[in-house]
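In structure tokens, the next block holds one chain alone, the form predicted on its own.
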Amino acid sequence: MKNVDIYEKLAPKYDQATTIVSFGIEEAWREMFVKEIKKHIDNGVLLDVASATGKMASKMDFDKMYLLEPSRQMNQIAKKRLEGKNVIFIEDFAEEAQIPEQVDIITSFMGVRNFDDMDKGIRNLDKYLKDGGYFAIVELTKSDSVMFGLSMFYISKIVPLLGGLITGEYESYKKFNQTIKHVTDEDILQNYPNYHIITHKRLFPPIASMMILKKDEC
């Protein structure tokens, strides 16, 4: 993940700017990404790419959870709260990591645009997940809208002043914010050519999308 040493500065204030800098809408976001998750699994074992804080893996709620974060501060605040759950923290990045069992479904909120190889990134993962599993992603990516440019606007000019009152880390956040201007749906779809399509659809405000995609199988 590129960007690691920002999370490990952003990792105390990482949620409480978050939901500032979004006017809450990634709460939003994620509440329906669960929702529309278990249309699909309601159980089984969980692979949370990227975990940051461990909100997603919260409310994902699954009776076996690994997370995978490399950022050993956001790991610290992700302990304290899955306290008591079923969680194996792994503390990597998705190029490299070793799972040690293969899962039901890979997660990723906001994380697979940060792989520092996202093609290497997602074939290593792909190892672990079983055949029928599922692979389900909400992403920041770039689109040819007018709101995605307004939008974009507030991101990258409103966006690190907010986030750097916050935490203190502006030019972190000026960093962190560049990615979203170089990752379509398509980039990250590209890599599931053994994948069918699940749900595909733009997130409103349109700078985002949610893909869950199940694996073929043999």
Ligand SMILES: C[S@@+](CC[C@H](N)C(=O)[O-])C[C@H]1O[C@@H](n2cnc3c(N)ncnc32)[C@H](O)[C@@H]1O
The other form holds:
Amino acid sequence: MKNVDIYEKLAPKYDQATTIVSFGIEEAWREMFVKEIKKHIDNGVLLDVASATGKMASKMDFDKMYLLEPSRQMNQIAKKRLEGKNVIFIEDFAEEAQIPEQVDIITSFMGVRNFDDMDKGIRNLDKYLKDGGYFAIVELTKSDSVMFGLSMFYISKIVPLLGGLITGEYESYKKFNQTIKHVTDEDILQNYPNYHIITHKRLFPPIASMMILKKDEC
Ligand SMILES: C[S@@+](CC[C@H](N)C(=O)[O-])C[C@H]1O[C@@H](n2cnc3c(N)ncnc32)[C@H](O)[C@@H]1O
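Can I get the form predicted together with this ligand as well, since the one above is the form predicted on its own?
Below: every chain and molecule of the assembly, starting with the one above.
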């Protein structure tokens, strides 16, 4: 089963369920992410990857945006949300997608760990980022802290119940949890040898990190 199959089922109630099970924390992280990115770049061509219902793109609001997302259901919701904006939808996987032009920034909010092959996905996306461009990520990653252990208890035991209740997709929520347990910040960062780190912050609660990387100029 591909990761997209989980999200395809969750799509109709994805936004509502995420806001409830995260107690709004996910929304606060999103605001912080946008604020941090805009310190470095606030327009140009943006590629948002694993764009789901298009929330990230609606907050970034660049003049031209590509949204890359393999789930048809997610894309349908995003299309409604972003009506009237200069947005091009690419219904494909990060590992294989072709982007028609080089972009100034790639954003991925809770995206990269969902790629079936994260390393391959990042390598493919890197081809479409201009030299001097930014790759900005927020991702759920594991750590050794006690707080991480407690948060994982909530995520693995309570979130499937709550999420399952809201969406009727208990099994999908259980599978969703399995994607969180294995990725570390280092697993992500080792894919960026030709970048330097502009921002690397652990978020609160400490189950996620924000990383903004700038691609070296040749
Ligand atoms: C947690 S959601 C992303 C949330 C979204 N970025 C936001 O701002 O709300 C993860 C998304 O990754 C997508 N996905 C799964 N496999 C993927 C792949 N191989 N390449 C790109 N996206 C993928 C899923 O369909 C899902 O919409």
